[in-house]
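Next up: a single chain in structure tokens, the form predicted on its own.
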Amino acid sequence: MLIFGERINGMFTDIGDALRNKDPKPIQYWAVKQQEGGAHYLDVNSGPAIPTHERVEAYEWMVNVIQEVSELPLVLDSTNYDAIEAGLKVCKRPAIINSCPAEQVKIERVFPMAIQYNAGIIGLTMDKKGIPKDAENRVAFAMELVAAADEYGVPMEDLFIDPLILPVNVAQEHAPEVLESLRQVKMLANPAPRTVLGLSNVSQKSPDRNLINRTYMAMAIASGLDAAIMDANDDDLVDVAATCQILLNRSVYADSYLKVFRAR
């Protein structure tokens, strides 16, 4: 189970201000703090803080300032693929491109880029029409992404399928459909693609966010979840991820398993 720390995102006020002012300190603070919390990757997203025409330069700058203080690999998160490529060019370790929907034009841009830079890909189970309501159509989009990976030579272990969880307070019917999608994605290829969720989306604007996140993550891991973009500094949430690994017999039990999980 991989934890992608979510905190370096321009949607957060401190990160947005840091990007606008080119102040590396808040970005570096959260890079170190998330690594200490148990993150295995750092998701990097400028959000709306940077105008589109400035994002190429911004992603190169963000990658460089993060790599001054952390050796964790990065998840470059943007709809601007030129910005992602600028970041990939300066990454010291193989990164993950976040993301690519099941749209041919975007597949043709992203998959060759992944090969060129030895990067992974987060593939979204959606197209221009949006996110499907049911598992069947989510899995159909996943199959298109799996086929693209095979066509372009992207190793299946480098493809992360995201079946796109929505907030439970407005789209409750999606929650079980995403779990079923996770189960079915694991049957699309051998070896199977990996799976990922933007976990915090499930609890947006709900009063019991931490409880919803922890409960849904445990359910998702049992359904085949391999990674989550999540709060790496919610100790209880990270503990749930670690405990799921031993209860599903994916990690060897030791009394120190919580520390071992964070030390990977």
Second form
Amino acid sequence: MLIFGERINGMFTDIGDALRNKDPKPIQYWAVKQQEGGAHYLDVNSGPAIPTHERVEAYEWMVNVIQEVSELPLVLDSTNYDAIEAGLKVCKRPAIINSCPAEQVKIERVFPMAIQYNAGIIGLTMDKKGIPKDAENRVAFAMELVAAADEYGVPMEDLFIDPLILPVNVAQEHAPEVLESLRQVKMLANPAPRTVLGLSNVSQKSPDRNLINRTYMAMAIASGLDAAIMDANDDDLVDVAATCQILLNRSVYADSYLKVFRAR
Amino acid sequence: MALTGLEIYKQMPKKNCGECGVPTCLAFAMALASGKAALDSCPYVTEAARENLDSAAAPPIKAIKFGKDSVLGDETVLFRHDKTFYHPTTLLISVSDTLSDDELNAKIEEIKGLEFERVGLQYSIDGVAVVQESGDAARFAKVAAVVAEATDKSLLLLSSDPEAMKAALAPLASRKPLIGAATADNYEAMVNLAKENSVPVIIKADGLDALEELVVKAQALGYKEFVLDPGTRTPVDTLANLTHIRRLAIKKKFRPLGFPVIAYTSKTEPMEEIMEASVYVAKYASAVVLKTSKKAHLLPLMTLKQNIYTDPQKPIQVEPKLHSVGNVDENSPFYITTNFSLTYYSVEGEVETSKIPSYILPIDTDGTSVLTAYAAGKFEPEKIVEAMNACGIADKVKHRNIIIPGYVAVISGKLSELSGWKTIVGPRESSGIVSFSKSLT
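Could you give the coordinates for the form predicted in complex with its partner chain, as opposed to the form predicted on its own above?
Now the complete complex, all chains and molecules, led by this one.
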């Protein structure tokens, strides 16, 4: 189970301010703090904090300041592929591109870029028309991404299919469909593509967000989830991720497994 | 084994004509993968694609049977702890047709003597490989006949000359020997000979590329009873090829290499030869041909084979009979435990360390530990008394004391009552046996 720390995102006020003021401190603070929490990758998103024409430059700056303090590989999170490419150029370790929907035009932009920079891809099970409601159509989109990976030569292990979880308070019927999608995505190819979720989305605007997040994560991991973009500093959540590793026989059990999971 | 959507999609015509009732070939592949459509509804799928899709559903490594109960292949994992290895390596001793009649008879006698009994298990060598080195077809046939007459073990006939093979095989076909090797030069004759006689045949080529090519050609003759020989004769190259072949067959469902593999030892010094063969037994060889036929050389190899091919999911058991540690006499203490090997050997080790010669009786609990067996009703006083009577401990010691594991102290009363012996509750952990045993005298 891979943890993609979600905190370096311009949607948060401190990161937004840091971007506007070119102040590396809050960004570097969260890079270190998320690594300590148990993150394996750091998601990097400039968000809407800065004007569109400055994003490419801002993105490159963010990647550089993070790499000054952390060895963790990065998940480059943007809809602006020029910004992502600028980030990829300065990444010291193979990164993951977040994200590419099942649209031919975007596939043609993203997949060759992934090959060029030896990067992974998060593939969204949606197209221009939006997010499908049922598992069947999610998996059909996943299959298009899998076929694209095969065509462009992206190793299946580098393709992370995101079946797109929505907030349970307003889109409750999606939650079980996403679990079913996770199961089916694993049957699409051998080796299977990996899977990822933007986990915190499930609890948007609900009370007891942490409870919802960690319950759903355990269910999703049992259904085939390999990675989550999530709060790496929610200790209970990271404990659940570690415990799932043990209960699915993916890590060898030791009494100190919670500590071992974070130390890896 | 179900096919993945991608594997099916690759076999599709990719016309996206929609005649199958599904808008795109990709969607049709998905429907096939989930069992919601039939391949027949696509009018454009080629015969080759159909064949590929059919054969992909077959097991990754074909089972090849020959001789006396030898089964090669039909394995599904790379590591035995993932499930188990199913069909133990067939071990064959090679016999050259250049041996004189006297040497041949001596060799046969030696091979016949390769029967062992160890820890209650019967071991024997599986077969004999008759190798043509004389260049004389008549001699090869004669030696094959003599070996076949002398033993009922599985036979492997090795010759590069199809005519010599034909002569040797004709009278022995009912024994269903494995024959070999079909090479790029002789494969048509060899494979046809195998096909006519319904015997499996070794396909031999140098390296995996050549091997794949030859298997495909040989299959075109309408036969599939193959055993592979990647041609390498050094341990390092053979290990690499054995690993690649197993991996490709299982992980990639690579059909041309989905057959069992035979390995030949190269070392002539017997110790080195056995070490080399041990590598092949552990790493996926379905058959190994050996030069040595000495008992002392083969026992360790056969023990290894036995161990590697046990099912790791099933607890390993020791024989539930009376065991003795050291020079026991009528005063030796008498311990009770279970026949779970981990439990038994923990106890045995500690008893040995105590330096007091003792008897240990492992009760047959289907290989479960003391507490597990107790909880499952398999370590009851009645059963212990029965085992005591069966093993005759009463005639071996003059005392009437039973030492039981501390965790089942609760059975001591009933056990004393039923057996008429005094029950002494030992320590809970076997690590306490050493100090406990001192208190006995």
